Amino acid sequence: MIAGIIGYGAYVPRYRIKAEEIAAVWGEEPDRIISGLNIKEKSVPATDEDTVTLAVEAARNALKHSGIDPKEIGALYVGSESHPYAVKPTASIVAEAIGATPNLTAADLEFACKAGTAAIQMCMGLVASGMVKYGMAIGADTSQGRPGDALEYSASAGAAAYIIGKKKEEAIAEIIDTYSFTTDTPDFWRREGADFPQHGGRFTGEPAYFKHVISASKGMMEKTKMKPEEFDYAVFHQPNGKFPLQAGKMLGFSSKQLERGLLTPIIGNTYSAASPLGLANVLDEAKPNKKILLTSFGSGAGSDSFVIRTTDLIDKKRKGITPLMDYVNDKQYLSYGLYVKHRRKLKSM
């Protein structure tokens, strides 16, 4: 075990609009779209919601669920792709909100869609060096889609809050190891000053997601000498339904495997909170001694990858968390001309 998680929580806000509304706008055919996606809806921030406060409820349900002082947490880490100042952090705004003590490290982290995995390995290597007690490793986001394109289908928001330490007895969850995979590949951006990103078609599929999907779950697998039969779950970045379900089909996973870990069908892509969300749900649900092997992925490019075994503590401590499923299924639908408000889309010329 290199390190430990604590304690997590999750956060998704209540709204929600329907794949085939956004559909019915743009002329599209609604069964199209949820086939060729594997997304019935999506979840969608409240007019006062952005990336800040959302990682703040989450890493309030951290806290709770750990039961640690959160003037021990010596290190904390936000990342995403949505922060709401350009030149301001959100990271000092989510410490001190949690009543995190001035004396720590913070800073606001960003690589597409998996800048909240990397908040997580920068919270191991502090824990395990002994530099901090607790790391927290934030993945939150309220994504952006142009209004047409086909990210205004998945794109949505949540976050996930994780709390890093490396002591066994504390652990509801050992991370056994991390294994990491990067490119220079332009398959997804957003220039400074622009309100939507642009992506790469041809780009997204094969040469980004799978090749670097593939690539870390494999470097991971055979650096801990795992097998995939050997993981009782597997939770892969999840930017529509259908490319995880394909990544681990070619990995030797099966679907039951990744059942539990998938959540784009029901919430949308919460960028870099999507695996982190993921692993929270099949953290919700698993027993003692399970196997999870997790792997983001964000655009640009790069995946993490981890193994992460779940200890005793996990039932004892299940008590203080509030169940991701209870916020998914908490929900209120909107029509597409209040998403566009939430979501202020509307500019003026």
Contents of the next structure:
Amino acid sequence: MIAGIIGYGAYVPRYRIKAEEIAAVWGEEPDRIISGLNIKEKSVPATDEDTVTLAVEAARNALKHSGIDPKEIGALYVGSESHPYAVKPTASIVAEAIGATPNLTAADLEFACKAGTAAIQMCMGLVASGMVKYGMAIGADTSQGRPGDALEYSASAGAAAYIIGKKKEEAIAEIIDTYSFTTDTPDFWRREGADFPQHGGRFTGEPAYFKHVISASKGMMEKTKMKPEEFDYAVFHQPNGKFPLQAGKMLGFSSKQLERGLLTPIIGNTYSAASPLGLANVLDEAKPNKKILLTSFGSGAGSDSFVIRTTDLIDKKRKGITPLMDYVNDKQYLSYGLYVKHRRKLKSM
Amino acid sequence: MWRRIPERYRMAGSLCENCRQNFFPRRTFCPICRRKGKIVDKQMSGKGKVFAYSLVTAPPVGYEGEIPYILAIIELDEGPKVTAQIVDCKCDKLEIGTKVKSAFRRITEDGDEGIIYYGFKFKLDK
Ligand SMILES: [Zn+2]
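To complete the pair, please output the form predicted together with the partner chain; the form predicted on its own was given just before.
Every component of the complex follows; first up is the chain already shown.
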């Protein structure tokens, strides 16, 4: 074990829009979208929510679950592609809101949808070296697609926070090892100051998502000498509801291993929070000594893979959890008109 | 605004150790005990109940995008009363005495290019 998960917390905003509601506005066939992307509905933030507020809610849930003193957090990183400020960190606002200031290091990270898992790796290194006692890694996003773009059906909002520590006896899960795979791939980008991202159509599937997710997952399993059938759960980045199932199949995982960690069909793609939220949903139900493969993906492009094993403590600390499904099931649907207001899209159309 | 970040972000309050009265916002002086008072920091739990509420349909400048919204007086479990918005809730779910808990939200912003002000609002405590 390199490090352990001492506590975790999730947050998903209360509002949803159905794929069929978006499809109707653009004259698309709803069934084609729903079956093509495997997305029924997605989460939408309230008008007063952003990446900072989502990150704070997840961080507070993680703190409550861990039971640690926030002053013992020595590092806090927030991975996101929708930080509210171009210059002024999300991380310092979150640290202040949870009472972790001033004796800590903090920074914002950006690597499309994998900045949250990059934050986990940085915290692992800091706690393993003894530089800090606990690190908090957050993946949070309130992402948007250009109106009418395919991304409009998937880009959603959510946050997941993980408190990473070194002591095995405090961990609800051990992070056995990690492995990453990174290349310069022009599959998806957003230039500074641009409101919406662009994607290089032919680069999005094979050479980007699949190449990196498969390579990182294979590398991770080779490094730990593990096979797909030895895992109880596998969680992959989920830009839509189809890609992770295909990647799992290519690697030799069954759909049963993937089921619990697949949330995009019901909340959309929460970007930096996507695979971390999938892991949170697995941890919400996992019994002790269950093995989990987690592989993120961020455009540009890279994947971070992890082998995680739950400990006996996971059952004992279950009471402190605010289950992710409590947020997923407590929902209110928006019409497209209200959705536009929520996403402040009017000026950009 | 900046000096009051601990209050706005995480409801940091005060306690008078002499009369055991809680204060929010923070105080440096106990109005009950006066010179005998002994003020220390006290973290509010963020939990409370609705004391009074109204639906705002004609908002002040800066809140136009949010109408209609619910503005309420919340009686905190620790005793003090605060005025704040109740979010993610429709008025028909609300009564005097309904339990609420704090939520971290955007309060307002200085236009598109200015600073964003964050702080507590409340939501139903289910
Ligand atoms: Zn007093």
